[in-house]
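Shown next as structure tokens: one chain only, the form predicted on its own.
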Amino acid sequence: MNRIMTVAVAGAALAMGVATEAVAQAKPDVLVKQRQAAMTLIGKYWGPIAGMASGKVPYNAEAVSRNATYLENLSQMPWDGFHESTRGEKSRALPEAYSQKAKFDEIADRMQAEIAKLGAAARAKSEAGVKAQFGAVGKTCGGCHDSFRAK
């Protein structure tokens, strides 16, 4: 058991490794237009829901229910796209997403997180939940946005 161990965990640190260079290999134009894409992606599915919980469009659950489970996949994508080596190419992208870096990432894993509230609500059929989790949401994407996008 202990050597079926040590093969699973040197294979998750290699997996690790091979994920971390081949980020670092890509060329950072294709960098940011991938996470550019990715961004493109949730504004897509995020539009619906936004439209549905400001009461502009009539809610469908299940409509919601995709979205949002489309929104926590999505939200896990753009960031290794704010590689260093992408700080001087064309973007929107402020100088502050690389020189606040610890910021940067506390905000891009605290919208993973409240993206992945709004999927459960939105899973369980809740309405009432998932309006009240869409302001949260909001709040943490206008934060990154106010503090890292370039207007």
Contents of the next structure:
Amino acid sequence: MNRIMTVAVAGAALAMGVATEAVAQAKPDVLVKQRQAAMTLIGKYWGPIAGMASGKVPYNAEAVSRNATYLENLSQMPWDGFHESTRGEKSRALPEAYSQKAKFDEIADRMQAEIAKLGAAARAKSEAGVKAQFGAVGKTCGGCHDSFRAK
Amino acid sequence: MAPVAPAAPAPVGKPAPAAQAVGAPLTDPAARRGEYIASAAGCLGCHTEAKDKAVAYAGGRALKTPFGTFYGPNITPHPAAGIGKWSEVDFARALREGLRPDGAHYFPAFPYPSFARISEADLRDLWAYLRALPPSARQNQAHDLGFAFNLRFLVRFWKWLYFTPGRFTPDPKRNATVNRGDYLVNVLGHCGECHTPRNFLGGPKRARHLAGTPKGKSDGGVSNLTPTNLKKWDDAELTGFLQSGMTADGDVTGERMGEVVSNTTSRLSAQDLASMIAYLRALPPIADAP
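Given the form predicted on its own, state the structure of the form predicted together with its partner chain.
Full complex below, order starting with the chain above.
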């Protein structure tokens, strides 16, 4: 029985290994498209939150909660798209996004952490919490765009 | 000279940053008008530390430039740490001539080449507003500049090359809206301080007025504000961007412009934003820098 389990686990591990490693890395141009797609969707779900948090649109706690949760997932997606292989691809990413990897990663981590706080406040239906956190998220977006994206 | 009529400040939906929540509401109408002028001129950005709960206008903001780092001074009416001992004449001289009360030259990191042309009425109102601020004892910090650029007396030479005092004069060939926009963009807004490229001495390249800077070695460049680039945006998109710092797609602008949006453009009346846009659209188109 134990042996069967061992074989089964090893087989499953092997299968997973195949799933993640044996498949070739996506092509650089596709990686760029994918990270841009994640960014585009971040914009899509961020826009309404920004409108509501700044009082331009009536506040809708349900919509904010849904969007912030989407953002929490989306905020994790762009980063592996900045793979070394994409360095020469045409995009607005500045060379520093690759040459200052530590700083880049630090901002990306901070952005995810700030969005996670936004998500928590949004799901707790705390309008004040969302409004307080909204600026911190915007700052991490803007800070990164200043340092790592061409105009 | 007849001042360009200041438009009535319109409340914008954006909540004021923590730094702005100071003192009692302004009762003096001149100070209230001055508050709007201070927003239009973006004084807060350089004269307030970049941290949570910083005291508004108490100075400390680092402005990094190729010549070194400048620190915005305290402009609250504190007698020792701020400008409490100044007279209105001192204030006018600072803005109009780029001179300290003791006669020394200000480095042009303080955008007096733009502010010099402010209208009399706006200058008086701005002074009234600064006088009404709660005094802060926050001490100023010395600038940290590279050699030669730290020699204040050399600024005299720079001014001889690049600084022309004088008042803003509306161009009679243009309508009042475009003239108002010119005043907001070039005098109060000092947009060209970043959106006009500079030469190696830090002087503006006037032939490329507001044409932006190319992607640099360590930054992403600055947008071209002439119709070459702006024609890609309609008025509603531009207005929305200036009010929110974001495109309709939810794309967030960089932090530097984001700050300008929150301190300045989001606080301007719809009419003033429309004037700025009308002025920019009337500029001669200049091709993007290569």
